[in-house]
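Below, in structure tokens: the form predicted alone, a single chain.
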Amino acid sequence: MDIPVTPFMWVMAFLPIIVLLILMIKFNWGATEAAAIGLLITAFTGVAFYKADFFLLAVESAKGIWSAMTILLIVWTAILMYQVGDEARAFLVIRNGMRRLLPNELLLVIAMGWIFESFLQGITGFGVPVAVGAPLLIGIGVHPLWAVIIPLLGQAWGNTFGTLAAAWDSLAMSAGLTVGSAAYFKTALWTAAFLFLWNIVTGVAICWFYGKGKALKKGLPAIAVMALIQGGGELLLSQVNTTLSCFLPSCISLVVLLVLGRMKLYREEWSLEDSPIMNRESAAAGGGEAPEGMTLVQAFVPYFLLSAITLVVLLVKPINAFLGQFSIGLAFPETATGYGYVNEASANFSPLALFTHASMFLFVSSIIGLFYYKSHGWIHGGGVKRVFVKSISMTMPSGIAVIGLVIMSRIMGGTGQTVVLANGIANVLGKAYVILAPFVGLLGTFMTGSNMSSNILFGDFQMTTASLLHVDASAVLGAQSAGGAIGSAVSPSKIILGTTTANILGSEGQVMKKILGITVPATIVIGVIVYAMVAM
């Protein structure tokens, strides 16, 4: 690569991202409008300064549209599941049942916004916890804006070892770590340790949002127990079985939380009347009466199905191998910039294994749940049609934003702008670069919406940079993936998933503004720890 890594080229590469952030945070633009401006700037800088031609832009745009389709499949199927529950009025049953089961409102918010999201992240990922969690939180009385913010934070700790360690496997592959080697487990240990820290931050933040000091005092015992099970459990299992190191602790935490709800500290009804995140009047007034005869277990039928189908398909190897062989990918030609930055040809770009994709699990669960509710008389005439019409109409606006953001990411990567961003930071800072190593991971997830993609994009770069700087690569790689996991909380494409199912599309800037105040300091702390441990 002959692209000059100069301050000017670095600023030009960073320009689309900074404009995107300013428009969304400062001017409260929605992601749809901001993505369009960011995309135009990315295309301009790619052609004007990175010597890309229009053929390259067209190819990368086509790749972006194809990649966006996999995200939009999840958006639509997650909204479909929401609409099934909404049409059957199952959320009213969930709200009433969970309140009886967990009379402590703070513990209820923790359960529905952190622990359940952790469980979903452990098995599905790909933004499903955010899309599914937002309407559930609204159902128990959480304000829509906070119903998006809380799941975004709640799912982030599981973003590396969740989805049965898909993002972790990508990091190991990109960095050339041999499975089972000392370096493999040492990197896993660093990664899990950083995520343990983030898990604690998540619990503290949710309590603080709910009621600051009063809520923190009340919720601290539960946070300590949950963080120890989730973060501590992941830390231990990362040295035994990385595939299950998030899934098993998240399952255990679900059970333990229900036990906590029956203990003296949390079994009595408790809430803060002036909690800024609650919108109890709206929740109580909305949706009418709960359907007659529906139990809490029946209300959760689509979610039980989602869990069961996902586990069977992903963990039973013969089934996974059979279903996984059916995939669809597109062929793309080789492209190159005037600086010699080459994007290799692909005969099967980003293949979509439809039957093992999270969207298929959501779709099947939704359809079975739809007919289950209908057979019990909880969905009436015209309800099936309404479910599909509403799900499609809710998906279309967010689809435009997702496509714009993903194309922007592809053009930045295809023109070499992404690599210049990372290289520029490393060249200027020397060993102090390790402080920003987690920010590179965060940047990757912010751009692509995926920790897995961030690890693929920057894993080898982080490994090479650590070697050149003569610092422990395991710690730097751990910071990369932990930063990528934290970045999933501020990724515009994931935020859109939440704002869509919460029916507040266009509020992405407000969501991001709240979350950046937590994610940025946490990422700085991780960078400082790495610097203190391996670079000083």
Second form
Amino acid sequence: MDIPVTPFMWVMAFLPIIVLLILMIKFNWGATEAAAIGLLITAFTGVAFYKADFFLLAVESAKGIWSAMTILLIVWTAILMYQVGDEARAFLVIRNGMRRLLPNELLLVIAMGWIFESFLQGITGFGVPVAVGAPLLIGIGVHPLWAVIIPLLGQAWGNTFGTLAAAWDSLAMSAGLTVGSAAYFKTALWTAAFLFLWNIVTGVAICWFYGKGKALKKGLPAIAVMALIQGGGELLLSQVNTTLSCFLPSCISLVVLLVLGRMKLYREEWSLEDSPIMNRESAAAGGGEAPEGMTLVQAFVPYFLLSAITLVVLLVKPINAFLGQFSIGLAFPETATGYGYVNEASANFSPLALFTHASMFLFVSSIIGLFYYKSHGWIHGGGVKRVFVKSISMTMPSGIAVIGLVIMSRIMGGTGQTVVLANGIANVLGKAYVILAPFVGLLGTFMTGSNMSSNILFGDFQMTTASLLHVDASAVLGAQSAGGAIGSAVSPSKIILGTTTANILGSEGQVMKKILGITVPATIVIGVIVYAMVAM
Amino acid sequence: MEKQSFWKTRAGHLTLAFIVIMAAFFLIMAGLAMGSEAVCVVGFVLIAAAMLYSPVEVYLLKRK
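Target state, the form predicted in complex with its partner chain; input state, the form predicted alone:
Zooming out: every chain and molecule, the one shown earlier first.
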């Protein structure tokens, strides 16, 4: 590769990202509009300064659309699941039932916005916790904007070791860590330690949003127990079995939270009337009449099915192997820029194993749930058609944004802009670079919407940079993946999943603005810790 | 009150843009299969045009 890593080239590579951020945060543009401008700038800089031709742009765009399809399938099926519950008015039952089960409103928000999302992240991931969590929180009376923000925060810690450690495996593969080696476990330990820190931040932030100091005081024991189980459990398990190190603690925390709700500290009815995240008017309006005879367990049927189907398909190896053999991938030719930056040809690009994909679990759960509700008379005439029509019309607009963002990241990667961005930072800063190591991870997830993609994109780069700077690669790689996990909370592709199911499409900038206030300081802290380790 | 056709709503317009993007995707794949770079480039131009529909509608057409 002969791309000159100069300040000008670096600024040009950074331009699409900074424009995207400014449009969304400063000017409150929706992701659908901002992504188009970001894409246009990326394509322009790619051709004008990185010597890419239009054929390369076309090929990378097609790859981007194909990759976006896997996300859009999840968006559609998650919305389908939401529409099934909405049509049957199951959210009213969930709201009323969960309020009875967890009379402490703060604990209820923690349960529906953090602990349940952690559980979903442990098994499915790919934005499902955000898409599913937002309408559930709205159902218990949370303001739609906060109903998107809280699950985004709640799911982030599980991004590296969640989805049965898919992102972690990518990091190990990309950085060349041998499974079971000392370096492998040391890196896992650093990653889990940083995520433990972020997990605590998540709990504290949710309480703070709910009611500042008063809520923090009330929620602190619950946060301590949950963070110890989730973050501490993940830390311990990362040294035993990385695949289950998020999933198991997530399951345990879900059970323990329900037990906490029966204990003296949390079993009495408690809420802050002036909580800024609660929409008291909509809660008071009641949202209509709950369906006759539907119990809380019945209202949760699609979600129980989702958990059961996911667990069986992902954990029972013969079933997983059988279903996983049916996959579709596309062939793409080699492309290269005028600077000799080559994108290798691929005979089977990003194969989609449809039957083991999270969207299939969501789809099957939704369909069974739909017929279950219908058989009990909770979905009336025309309801089935309404569910499908609404789910499709809600998915289409967000589809444009997701496709735009993924194409943008593909073109940045394919023209060498991503490499220049990362190399430029490392060249200029020397050892101080390690402070920014988690930001590189965050940037990767911000662009691609996936901790796994961030680790694939930057794992090798972080490893190489750490070697060049003679610093501990384990800590740098841990910072990369933890930064990537945190970045999932501010990734426009993930945010849009929540704004779509919360029915506030176009508010992505407002969501991002609130979350950046937490993610940026947390990422700086991780960077400073790594720097302190290196300097010692 | 007369019910507005879906295709005349913003969601309908974006759905049309989505359909154009998908058509462009198949055009690029067809171009790759035929070995025609020109067809691929036409596909890319279609994608860019469909992507730009939303900002143009929201920030140019509706502001006038």
